[in-house]
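The chain that follows stands alone, in the form predicted alone, written as C-alpha cells.
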Amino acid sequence: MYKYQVISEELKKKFTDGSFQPGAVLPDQEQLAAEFGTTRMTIRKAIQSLIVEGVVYTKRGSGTFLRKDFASKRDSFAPLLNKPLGATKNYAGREVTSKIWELDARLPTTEEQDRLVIGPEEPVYVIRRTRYIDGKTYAYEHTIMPTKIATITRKVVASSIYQYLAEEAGIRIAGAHRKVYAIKATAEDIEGLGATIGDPVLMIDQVGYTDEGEPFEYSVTHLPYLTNAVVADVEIR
C-alpha cells in the first residue's frame, strides 16, 4: 500500500471516531503533512483519493471539508466506478464477511477466453460468494480467475480475495473497465441475495487488469437495489 494511501484511511478512521464532525474543515496540508511526518505532495495525493470516495470536498480558497452527509453515507454502500479494490478495502473499518456458494476449477467458456484473453485449455475457477458489510447483505459476486494467477483456497474466499492476491501473491492490481447498469433479480438472486424474482438489481460486470495489462478476474456483481447506489465524482480540469 502506498504512503498516500494509508493516510487517507487514517484519515476515513478519524472521520469515524469522532474526531471529525460531518462538515467540518480538515486541516491545512500543511498541517497534516507534518502529523503524518509526509510531504504535501503526498497529503494531495490522500485527499484527492478522498475526493474520488466521496468522503471529503474542497472549496476554492476555504480548505478541504467532511462531507455533511458522510455519516448517513455509512448506512448505505455505494461501489465505486473507479476502484475495484474489493469490499474489505472500500469499507476498511467496517465488518466485511462472506458465505460461499461456489469455489470450483474447470475449463473456460468461449466468452471467458475472451474476456480474460486466455487459452480454451487454461483453467479457471469459479467462485460464487455473498458479502455482508455490518452484516448486511451487499453483494452477490460470480467470478472467474485463471488458476495461474494464484492458488485460491476456501480461506481465501471467505475473507479478502484481492487483498490476498496483492499481499501473499504479489499481484499488483491497476484497474478494471466496468460496465453498470440495472436487470430484474434472476433466480440466483432468490438464493444470494435474499431477493424476490422481478426486483431491480444492480449489475457491474468487471474485468480486472494487473499493472502488467494482464487481465487477472472476469467478474459479474449483483447487488439489492435498496442499500446501493452508485457514486462517480467528475473532475473537469
The other form holds:
Number of protein chains: 2
Amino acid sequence: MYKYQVISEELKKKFTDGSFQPGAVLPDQEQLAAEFGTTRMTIRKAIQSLIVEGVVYTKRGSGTFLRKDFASKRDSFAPLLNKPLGATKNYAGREVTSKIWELDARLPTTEEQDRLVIGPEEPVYVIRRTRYIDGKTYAYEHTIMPTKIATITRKVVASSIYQYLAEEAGIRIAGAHRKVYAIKATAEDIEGLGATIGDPVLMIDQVGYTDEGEPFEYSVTHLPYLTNAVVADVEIR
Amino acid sequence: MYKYQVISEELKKKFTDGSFQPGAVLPDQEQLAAEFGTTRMTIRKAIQSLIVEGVVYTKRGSGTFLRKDFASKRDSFAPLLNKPLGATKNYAGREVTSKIWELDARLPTTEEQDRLVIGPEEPVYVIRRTRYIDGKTYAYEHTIMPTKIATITRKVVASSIYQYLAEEAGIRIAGAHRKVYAIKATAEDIEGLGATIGDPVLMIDQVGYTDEGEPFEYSVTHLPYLTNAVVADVEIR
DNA sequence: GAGTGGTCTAGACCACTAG
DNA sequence: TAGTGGTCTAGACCACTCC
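Condition change, the form predicted alone to the form predicted together with the DNA:
Complete assembly follows, chain above in first position.
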C-alpha cells in the first residue's frame, strides 16, 4: 500500500469518527504534509482520490472541504455507475444468490471480437444468470469473457465472478466503458426477470478493463423497471 | 491552458493523424519529457488525462500504448454521464434548438426543498422544454432551480441554461448526483418527445452542485428509447 | 496582501516486464 | 539485467479567494 493510499484511508477514518463536521474545512495541504511527514504532492494525490470518491471537494484559494452530504443518503438497491457492477461487493451483508441459465464456451462472434479486442480463434465463456438480493430479483446478466483471463467454474458463477477474479485470479478491474439504454423487455427478460411483455427494462452494456488496459469482459445487464435504477456521482473538471 | 493540457491535446492530434497505429507503443516518458521540454511529472499528468478519456493505457514495466479501439469508441449522440448533461456544450458544432413548454416561478414542493436543500419560502423556477439536435428530438427536460441562483429569461431557456450560468452568472458546475431509470412514457413524453403510449423512456434524475457544494438545480431528463442512450466511462481505483 | 490550492521542476528510488 | 512506468521529495511559482 502506497503512502498516499494510507493517508487517504487515514483521512476517511477521521471523517467518519466525527473529528470533522460535514462541510468543515480541512487543514491546508502544507499542514497535512507536515502532519503526515510527507510533501504536498503526496497529500494532493491522497486528496485527489477522495475527490473522486465524492468525499471532499477543493476550492482554489479557499481550502479543502468535507462534503455536506458525505454521510447521508447512499442508495441501498442501486448499482453505482462509478463502481464495478458486481452485486456481491456492493451489497455486502445481504444475501446474494444466482440462478444459472447458461455456462458454456465457444468462439466469439465478430461483435464480441471487436468489443474484447481478441482474435476469432480465442475462445470465450458465455455466462447467463439471474441475480437475487435477499431473494428479490435484482438483475439478469449476460457476460462474455475470454477463457484466457481465468478458468470459470459453475461454483464461481453461482457466487461472485468479480470476487473470484480479484482474489483468486489476480485480475484488477481498473475501469469500464458503459452505455445505458431503456429497452422493451425481450424473451430473455420475461424468463430471467419475470418481466411482462412490453415492459421497459434498463440495460447496461459494459466492457470492463483490467489495470493493464485489457478488456476482460463484455457484459449486458438488465434491470427490472420500477424496482431498480442506476446511480452516478459525477465530478466535473 | 496548462502545459499538461497542451501536451495531452498535442498527443491526441498525433493519434488521429496516423503517426501511431492503434495498439502502438508510445515513446517512453523520459523521451516525451525531453521532446516537449518538460519533466516526467508533467508528461504523466498529460498521459493520466488520456487514460481517463480512454485513449491510451499504461503497463508498468512495459510502456504506454494507444488503445486498439481508440477510433471506434466515439458515440456521437449520447450524453456522457461523467460530464454535464448540457446539450449545447456536448454537441458543439451542431444546431441545438429548444421548444419551451413552460417557464414559470413558484414556491417549492417539499420534495424539491429536500433535493435542493432550501426552505419552503425560497421561490424556484420551473422550466420545461424539449431539445432538438439538428432538428431531431433529443430530450425532454424538466428543471427546478432556485431563483436566487440567477435570473432566468425566456431567451436563456431558448438557448443554453448551462452556458448562461457559467459565463454570465459565474456559477461553476462542480458535480452532480444522478439516477437513471427506465420508465413507461408519460403524458409529458407523448407531448414532449412524440413518444407512443407504453414506450420505454430513459429518465435521468439529477441534482447539480456548484463548486461550493451547493445544489443549484434539480432536473429530470427524458430520452426517447431506441434513438438514445447514456454513456459512462469509469475509472476504478 | 495573506493564505489557499494548482502546476511544474529536477531529481531519486521502487515495482514491474521482458529479452 | 536493462528499460519501463509509479511513487515520492523539496522545493518554486502561479491562479485564485477573501479580508
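Between two forms, the rigid core is the largest collection of C-alphas that superpose within 1.5 Å. Residue numbers count along the first chain shown, from 1. What you see is a predicted model; the values in this text were computed from it and never measured.
A movement of the C-alpha atom of V220 falling short of 2 angstroms is seen between these two forms when the two forms are aligned on their rigid core. For A34, a C-alpha deviation of 2 angstroms or more is recorded between these two forms after rigid-core alignment. After superposition on the rigid core, displacement of the C-alpha of T196 between these two forms stays below 2 Å.
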